[in-house]
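A single chain, nothing else alongside it, follows as structure tokens in the form predicted alone.
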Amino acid sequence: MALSGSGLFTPAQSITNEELVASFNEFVRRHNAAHAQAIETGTMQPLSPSSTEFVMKASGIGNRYVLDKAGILDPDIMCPRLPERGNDQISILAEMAVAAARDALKAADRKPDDIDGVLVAASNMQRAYPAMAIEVQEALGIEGFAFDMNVACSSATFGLQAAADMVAAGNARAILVCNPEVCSGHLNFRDRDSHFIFGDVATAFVVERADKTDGANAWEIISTKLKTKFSNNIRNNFGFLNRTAPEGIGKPDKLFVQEGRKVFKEVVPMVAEMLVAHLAENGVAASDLKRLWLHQANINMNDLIARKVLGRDPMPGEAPNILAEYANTSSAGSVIAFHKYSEDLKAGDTGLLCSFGAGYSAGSVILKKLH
């Protein structure tokens, strides 16, 4: 199996660091100087402003792209606002799911014809029914099958091994797998532990036999390797259900929520360890990768697990970061990172793609450039 071609798009507007704490701490000021009387008599703890330091020590993270600027860094609003669209209309994940795919089937040397199937895997759909992934095969063109799934972060990598055994399975010739993020949506622009953290994104990339790839840029897929622990560090409990239980309409857990410190120091050993294992079953030394492409969720976490898996500090361009321009893009990340930083190697060469996150859950893909 292959993965044959990849594909990015990225929105047309971007937030700086600057921008959003400049954002951030006037509704600070706003909120302190509103609730002054109980900050002074002890009743209420006045909310702490960020710092464009803080940010950038605690992620890696300089700027990110987002479908809507204006109404995130309103203080008012600090949400994007983007209004529904009609039932004839293309929806907003499909949009951006379209525009990357069109990259990675170009990148594929495929048209819809040759596809048989499409997934859309990403954190948050955009509603329950009819599957984002139908309505990509209805814009495209596609004849055969599409469904949804969601692995959180993790998304693409499951995604991309559940696209290989179907097409080792003889059920597909070839499947498109798109990843849409509009990460924006999801997250408490209020909240200075994470209110810096994602940007919007969209990626594709098509899963077909090795034998059959005509990309230039094609990675057969040797092994690949999930793995999924529960946990409630990383959480969102957004859901038709919320319906039920007014009282919890709109609280802060309806959105992006996690114990950051708990995250790193159990999601670090963890996808370590996977990844040392996968490597070693496999008969892959260290040495012997050309290039990690990893989730894209924090500069520590990356650089660390990188560090433990080949044993010594990465060079320069070896587990390329991606977080400086694009923030943490949930389950596109790592596509990211082997978008931009692949097309470099030389046949041959052998890289290793993966990502980690809510469950919690991680993916291991090893590759090897065929072209």
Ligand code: COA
The other form holds:
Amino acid sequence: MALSGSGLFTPAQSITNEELVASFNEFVRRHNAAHAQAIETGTMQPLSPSSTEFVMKASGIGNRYVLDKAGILDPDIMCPRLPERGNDQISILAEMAVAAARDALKAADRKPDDIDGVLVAASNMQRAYPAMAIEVQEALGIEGFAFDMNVACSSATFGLQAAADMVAAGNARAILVCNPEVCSGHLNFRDRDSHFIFGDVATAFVVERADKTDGANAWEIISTKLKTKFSNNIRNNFGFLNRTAPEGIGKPDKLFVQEGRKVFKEVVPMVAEMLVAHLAENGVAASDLKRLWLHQANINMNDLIARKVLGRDPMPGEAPNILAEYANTSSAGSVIAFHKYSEDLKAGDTGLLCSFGAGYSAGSVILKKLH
Ligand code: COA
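Could you drop in the structure for the form predicted in complex with the named molecule? We only have the form predicted alone so far.
Next comes the full complex, this chain leading.
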């Protein structure tokens, strides 16, 4: 099996840390001024400001692309404003996925006629049904089947394994996997601990038989390994049953919430052990790895994981990070790193694609460059 081409859609608008922190701090100033009396009498704690120094140091994030900058930065709104579209118009998620998919099809030198299945594998679906994947399939004119899947930040690697298995079983000649992520839609921009974390983007890639690939940057899928372990430390309680408990509607737990410290402590060893074991099972030595395309959530986490896998500090460019420009883009992060930093490698070179996130979930994919 092979990952025969990848694609990327990057929104036109972006927000720097300086802009985001200025908006957050204005919200804090207004909030504290409005509650000055309660704060004075000690019945309410004042909100604390955010800082660009903290954001960069704690996460490595310097900027994020978004679909709607104005709504996010307005201290009265602090949420993207994405007007509803009629049912006769393509949905936002499908539109982003299609843009990335066209890029991926071109890279794989494939036409819609060559594809038998579409997966939209992402952290958040825009609606319950019909599946976003079927809308993407329709927009691209692909025959066959399509379905959505959600494994949070690990959706892309889980989608890759699902696609490779279906192609290997003979159920499809080629599968298009799309990862549209409108992370700004589930991010609480009023939460100091996490307001800086996410950005919006879409990635896509084609999976097909290795002996059938024409893509200039095609990679053989040597092996995939997936793991899940239940945890409440990254959670979002938004869902279709919310209306049955109106007292909870609009509460912070209906957006992304996490125990960042716990996630850091628990996920780093889980992922590092999994990657080391996966490489050993496949007879791949750390010294054979030309590149690590790690999940992009936090620079310090990535540096630690890379160090544990390689047994030394990664050299510049060996474990590329796109956090400074894109922030955490959930399932799309490691695919962006792959998309931007894989073409320069040579036929026969080996690399490791890895995701981790809510669930907990983790995915490891060993790739070898075909041509
Ligand atoms: N600006 C300034 N200071 C802030 C701040 C902000 N926006 N947010 C928190 N702080 C402060 C805290 O109040 C705390 O202060 P204290 O030491 O006086 O109590 C201090 O900074 C440290 O906070 P903490 O939350 O422990 O920071 P951290 O170093 O753990 O970094 C994360 C926070 C979220 C960046 C980090 O934990 C992380 O990335 N974890 C993994 C998350 C992850 O990968 N999630 C996956 C999502 S898919």
